[in-house]
Every structure is written in structure tokens, then in C-alpha cells.
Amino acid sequence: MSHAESVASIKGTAGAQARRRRSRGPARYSALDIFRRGVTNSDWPRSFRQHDLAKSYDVVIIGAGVHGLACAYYLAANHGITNVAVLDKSYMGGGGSGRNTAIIRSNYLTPEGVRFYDRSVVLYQNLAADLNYNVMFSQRGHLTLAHTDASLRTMNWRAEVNKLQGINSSVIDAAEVGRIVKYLDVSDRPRYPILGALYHPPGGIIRHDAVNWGYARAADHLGVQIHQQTEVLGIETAGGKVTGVRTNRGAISAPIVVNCTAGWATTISDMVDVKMPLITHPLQAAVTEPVKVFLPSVIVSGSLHVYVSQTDRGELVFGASVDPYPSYSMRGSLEFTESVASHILELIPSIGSLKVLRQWAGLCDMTPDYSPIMGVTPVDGFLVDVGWGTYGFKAGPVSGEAMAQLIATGRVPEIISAFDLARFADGRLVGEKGAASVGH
């Protein structure tokens, strides 16, 4: 069966049941219900169900992070394809989707990247209403600081590309930066004085756990099955086409398999002999004790390789660029803590007494051009949504929407056509290092 025949068969099985589920929407509760169940902890339904593993599915998605869950949700919500299994060898959101610093923005460098990430910002703006789940999206503005004439020229370049795509971004001077964030040192005393910044008002932060749970809950309500602790051991093919997967819980027949993993993207792709130009690096982050909210925007410094934002609870969340060596380690290091603390203090000297509560690391699959790999592969029915480096969480909604459209129609959506695997052989790179190299 060809991919087109598989698509026709899948769409034919959607049925009225999925439409009835969509029309009802996830359960809604009054304030009294929420209070009563919160106090008594009784009769509170699970966000998503547990299922026995079926023998066959129309689509199998490997990876229960934001990309896999979003793909499953949009398959069901937009296309009525509900016979879908999302598999994860660990727990839902336990990979990069639960380890990132949850910054949302679209002020990228290439027209393809700007259009792509702007669509994700639009979807994030409406996500709480669409999923009936508070994802705590706070659009507070995003400042990328410039400390040298060269970085200021790059900020102007990015601003012009953004404006041509209708994105709200502009370069502001140091005085304006100081008015927006009063605690930044905008004097000429620091080693790296602030000359200006790329200001992106639509940027902000979101609660990453809430996004994962919201997509999982909504997808489950529409009939999608989410299977945790289900490791994929192999992918079966015949005649150059996917036929199913082998897991630690048994074999599954499926004509379409989607690789939505991070860190293990190459491991999964190697199961069908599809080579991915990826190098995996750890990316570390840390969070401080909570203090009164004083930081109104996300602050990024490419020259210092750090970024910081403040949560609604008052913690400061720090991050930096990826570790300089390939590794699968997800442990924090003292070297990272010392480096990020010293650089943050150059920007905001007044927080020197804050205590770091914890730090962690996630895995980032870096591509040669710092852009993702999305779409079809030489193996019919094996699709990929990988190579997200340090910028994958902000792309979750648009990636899920586009991959679901590809599965349902058999045609690659224009918004992801530039990110195909074949571009590396054809020399069609989408160079985003200038907008993504800080790891944010």
C-alpha cells in the first residue's frame, strides 16, 4: 500500500465518533467543582488514560514530548485521524519538552525561519482556549542584547528580515533597554557594555509542563492513545516501506511511523538506515530561589552566551549555549554554574546574593545549519520531526500542525518544505546560527 493509499484508508476510518468527541470538547468544571476536588482529592479524573497496546494503528509517533503530542492532537482535531499511538520509552514530557527554559519567540534570521516560528507564536496565543487548559503563556517581550558593533549590525539585519515578514521586532538603544529593564547595567562600566538590543514584544515564556499535559489531555479525549514506558526496539520495513514497530511490550503494525525524538533521533532513524546529520550536545539550565518579580522581559546576550527570564512564581531561570562537546549526559556541571553566574552578574549585578536551587541538562540534536529536519525520508511511511537543537519547544505547535497535515494529505506543507532532509545533499541550507546559537 502506497503512502497515498494509506492516507485514504486512515481518513476513511475517522468516523462520527471522533466528530462527536471534538464537538463535546474536554470536560469543563465550575470553580466550586475545582475547589471541592482540590480539597478532597476525590473523584478527580485522569488527564489521559492508560491503554493496552493494540496490534495495529494507523499512525505511530515515537516520542511523547510536545512535538509528538502536538502531532497526535492535530491529526485528531484537524483531520479526524484518531487511531494513533504515541510511544515513549520513559514518561510523557520527560525529554527536552520537560527540560527546556520555555522561551517563545519568532525573531529569527531567515525568512523561512521567521514565517515558521511566527505561526507557532500565533498557535501558542490561542492554545489555552483551544485545549481548554491554562498553559500560562506570558508575552512579556524578548530582548537580545548587542555588546559590539558587529552584534548590533546583526540585530539590525534580523530586525529588517522580521519586519519584511510582518513581525514586530526593532532595534532599540541602550537608554530604551534601561527603561524596559531597570535592573540592567546600561552604563559604560561593564566589560561588555550594552549598545542596544533587538526588541521583540511578542516573545515571552510559557509553562512547558502545562503545554505537554494540555496536548496529552486533548489528544486523549479525541481518541489518541499515549503509551509511556514503551520503548521502540526496531522498525519493520518491507520493499522500502514501513510496516510497523517492535517495542518492549510487543509488535505493532502501522503504515506510518513518525520520529519525534530528541537525543535519540539518530538511534531511531538508524533502525531504517536513514542517516541524520546530527550531533547531540547537552544543554544546561538552572533556577534560583523565588524573589519578588522584577524582570519584565526575557534577556538574551549572544556575546556572553547567557539568557535569563523570571517565572510568575519569582524564580530566575538561566541558560547558556550547548556544552562544547558531544555527549548524552544530563547532569549539571560546576563549570556551567560558574560561567553562567559570572556572566549574568555582569548584566544584573544586584542579584549576586541569590541562591541557585537546582540545575539540569537536556539533549540537543544540532544540525549543520541550526535548522530542523522535517518531512519525508527515502523510506516510504517513515517521517521525521527532529534536529531541533536548542529551539524545539517554541516550535511544538506549528510542527505538530504541519506534520499532521503531511500525514493526512500526503503532501509536504509549504511552511516546512525548506526543512527537508534532502537540503543537505542539495546545498539548500537554512542558516539560523545567527539567531539560534545562544541556546534559547
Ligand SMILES: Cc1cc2nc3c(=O)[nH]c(=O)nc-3n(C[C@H](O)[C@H](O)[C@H](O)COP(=O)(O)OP(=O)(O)OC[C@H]3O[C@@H](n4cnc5c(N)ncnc54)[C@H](O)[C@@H]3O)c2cc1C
Contents of the next structure:
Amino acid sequence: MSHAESVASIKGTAGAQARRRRSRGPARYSALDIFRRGVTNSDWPRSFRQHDLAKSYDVVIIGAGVHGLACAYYLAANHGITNVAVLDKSYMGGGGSGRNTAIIRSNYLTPEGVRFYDRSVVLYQNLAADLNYNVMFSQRGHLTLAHTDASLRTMNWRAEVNKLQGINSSVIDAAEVGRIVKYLDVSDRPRYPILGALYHPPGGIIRHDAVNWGYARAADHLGVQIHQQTEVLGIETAGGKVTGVRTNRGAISAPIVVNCTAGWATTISDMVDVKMPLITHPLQAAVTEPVKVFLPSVIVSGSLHVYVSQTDRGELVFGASVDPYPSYSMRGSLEFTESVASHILELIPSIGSLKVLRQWAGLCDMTPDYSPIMGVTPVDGFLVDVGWGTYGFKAGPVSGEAMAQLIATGRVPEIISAFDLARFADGRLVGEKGAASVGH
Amino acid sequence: MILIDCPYCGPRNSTEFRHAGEAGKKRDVTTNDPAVWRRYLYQQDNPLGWVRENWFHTAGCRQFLCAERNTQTNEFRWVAPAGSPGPDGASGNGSAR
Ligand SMILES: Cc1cc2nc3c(=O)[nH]c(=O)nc-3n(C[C@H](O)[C@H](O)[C@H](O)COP(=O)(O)OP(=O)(O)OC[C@H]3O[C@@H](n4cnc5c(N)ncnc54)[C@H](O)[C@@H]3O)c2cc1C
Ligand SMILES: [Zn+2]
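Let me have the form predicted in complex with this ligand next, following on from the form predicted alone.
Every chain and every other molecule in the complex is listed next, the one we just looked at coming first.
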């Protein structure tokens, strides 16, 4: 059976099932409901259920991060394919999707990248309503600072590519930067003075956990099963086609298996000998004690290897570039905190007495061109949605939508066609390093 | 803080070193086939567990070193001058599983 045939047989059984499940409808969250439950003191229903593992599913998705969950949700919501299991060896959102710094933007460097990430921004704008879940998307603006002529040049290039794609993005001078962010040091005192910035007003931050939970809840209501503590140990194939997976809770047969495991993606693809040019690096972040909200936008400095935003609770969230060697270890390091602290004080000297509350790390599956790897592989039925490096949270919605469409139709959607695995052998790289190495 | 036991300088903080890729990766200079060169450029093992890899002691003796490290725990179990045969006698090969 080819991919398209297995898809066709999935759809036949799935449609009716989906309609039946959907008609029951999710328990909607609303202001009225908060009031009612406050008065009657009644409990909220669980936002997603636990299930026994079935013997077979139409689609098995490995990894319950934003990519796996979004793919499952759009399979059910857009295509009526609901006999879907999302498996995670740990807890939902325990990977990068629960550890990232939640920056959303579309001011990338290549036309393919800009189009792709902008579709995600559009989906994020409507996500709270679509999922009936408050994801706290705040389009507060995104500033990438330039401290050298070379970076100003790259920013002008990015701004022009962005404008051509209809994205709100432009280069502004240091004085304008100072007007937008009062507390930034735009004088020529610092070792690397701010010369200007790429300004992207629609960029911003989101509540990452809420995005994961919202997708999980909505997918669950449509009939998708989410299995935590379920580790994939092997992938079964016959005659070059996927037939199922082996897990710590038993075997499952499935004609389609999707690798959505980001930092762990190599360990999964190695199970079917699909070689991918990925290297796993830790990426760290830190958060300070909360203070009165004073920082209006997200600020990134590639030259100083640091970025910062302020949450609605008032904490400053810091990040930097990846740790300098490959590792699957998720331990933080003192070097990171020291370097972030010294660099951020170059930008905002007035926060010198703020205390760092926490620091943590997550795993990033880096590709040679800083673009993802999405779509089909040489093994029939084994699909990948990986290579998310330090920038993949913002891509959750568009990736889920496109992967679901690929599974449902058997055809690679145009919006992800540039990101195929074969591009590395063919020499068709989609170079996004200039837009993604620090400013995730 | 991770210490790397440099065979020339003794134990030093890992920040003094630069990771220099998997050990034993060789260019095939006898071919100009783009596919071969692209594989060399882009493809490497990325195993979870023990790897054999090269390091450069940037802020020390400025020598290349060969080491075995566990990518899950960052434990180093063997560090030697570049090109040394591994503890198992074999030279090179990115993953030492
Ligand atoms: C500190 C930090 C800051 C970041 N900042 C940003 C940012 O500002 N903006 C942005 O867009 N991106 C950012 N990223 C990147 C982003 O977090 C990731 O690219 C994204 O979350 C990847 O999502 P995912 O769903 O593909 O994978 P993940 O969320 O990592 O999920 C993968 C899941 O696979 C599971 N898994 C692994 N192996 C197995 C197995 N054998 N069986 C079953 N399950 C398995 C894991 O348990 C995990 O839950 C950041 C990342 C980090 C670490
Ligand atoms: Zn040395």
C-alpha cells in the first residue's frame, strides 16, 4: 500500500468517528462558567483524558511537544482523522515546548522562511479562539539590535525580504530604539554601542504552556489519545514501510509514524536508519524575580549573545545562543549565567540588582542551515517534523497544519516543500543562520 | 563546571576548550562528487551516550585532543593527544558505543 492508499483507508473510517466525537463538544471555558463554578463550587473537568494503549492507530505521533500536539489537533480538526495517538516518554510539554522563551516572529531571512513563519503568526493570532484557551499571545514588538555595520547590513537585507512578503519589518536608528525602550543604553558608552535595530511590531511572546495544553485539550476532545510516560523503543518496518512502534507499554501497529521529538530526533530516526544532519545542543534560559512592567518589547542582541523580554507577571526572561558543544544533558551552567548577566548589563544597566530566580536548559536539534527538516523520508510512512533548533516553538501551528495536510492528502504542502530532507544531498540549503542563531 | 583532563596541561575548565567535531571523520580527497562532499559537510552521528570526539585546547596548550565523553551526562572517561588509538585500540569513529 502506498502512502496515499494508506491515507485513503484511514479517512474512510475516520470521518464518521470524528463527527460522532465532535458532536459531544468540549466543555467550553467562558467567563460565565467561571462565575457558575465559583457560585456552585464545582470542579473543572479534566482537560484531557488517560487511556489504555490500543493495539493499533491510524497515525502514531512520537513526542507530545507543540509540534506533535498541533499535528494531532489539525489531523482531527481539519481532516477528521482522529484515530491518532501522541506518545511521550516523559510528560506533555516536558521537552523544548515547556522550556522555551516563547518568542514569536516572522522576520526571517529567506522568502521560504518568512512565508512559513508568518503563517504561524496568523494561526497564533486566532489560536485562543480556535482552541477556546487563553494562550496570552502578546504582539508587543520585537527589536533585533545592531552593534556593527555588518549586522546593520544583514538587517537591511532582512527588512527588504520581509517587506516583499508583506511583513511589517524595518530598520530604525538608535534614537528611535531609545524612544521605544526607555531603559536601553543607546549612548556610545558601551563597548559595542547600539547603531540601530530591525523593528518587527507583530513579533512578541506567548504563554508556551498554555499553547501546549490548549492543543492537547482540543485534540483530546476531538478523539485523539495522548499517552504520557510512553517511550518509543523501536520502529517496526516491513518491505521499506512502517508497520508500527514498540513502546515500554507494548507494541502498536500503525501505517504512519511521525517523528516530533526535536532534541531527541536522531535517536528516533536512527531506529529506521534514516540519517539526518542534526546535532543536539543544550540551550539555556533564566528568569529574574518579578518587577513592575517596564520593558515594552522583546530585545535581541546577536553581537552580545543575549535576548530579553518581560512576562506579564513582571519577570525578565533571558536567553542566549546554544551551549558550545553537542550534548543531551539538560543541566544549566554558571558560565551561562555569568555571560548573560554581564551582557545584559551592557544593554540595561539599571537592572543590576535584580536577582535571578531560576535557570534551566532544553535540547535543540540544530541543522546546518538553521531551517527545519519536514516531510517524507526514504522509509514509507515514516515522516519527520524536526530540526527545530532554537526557533521551533513559533512554528508549532504552521507545522502541525502542514504535517496534518501531508498525512491526509499524501502530498507535501507547498509551504513546507523547501524544508525536505533531500535538500542536504541536493545542495539546496535554506540559510537562516543570520536570522535565527541568537534571536530564536 | 566541567573539567577536561588535558594530557599536556592537566585538568582545566571546559570553557578553555573548543569542541572540534567527531573523531575519525575524513575528507575523501580522491573524489569531487558533490554528494560525497555534502555528506562530509552536513552529516554526522548524534548519539545519546558515549562518543569519541576531538577538542582543541584554545586557552591552554593549543593542541588538538581526542576524548571519550558521554553526551547524556557530559562525563569524560578518556582524554589523549589527537590521533591516539582509543582505549579499545581503535582509532577514530565518532560514536564509541
Ligand atoms: C531555552 C530555550 C529557549 C527557546 N526559545 C525559543 C523561542 O523563543 N522561540 C521559539 O520559537 N523557539 C524557542 N526554542 C525552541 C523550541 O522550544 C523548540 O524548537 C520546540 O519547542 C520544539 O518542539 P517539539 O514539539 O518539536 O519538541 P519538544 O517540545 O522538545 O518535544 C519532544 C518530545 O519528544 C519526547 N520524546 C523524545 N524521545 C522519545 C521517545 N523515544 N519516545 C517518546 N517520546 C519521546 C520528549 O519527551 C519531548 O517531550 C527554545 C528552546 C529552548 C531550549
Ligand atoms: Zn592543554
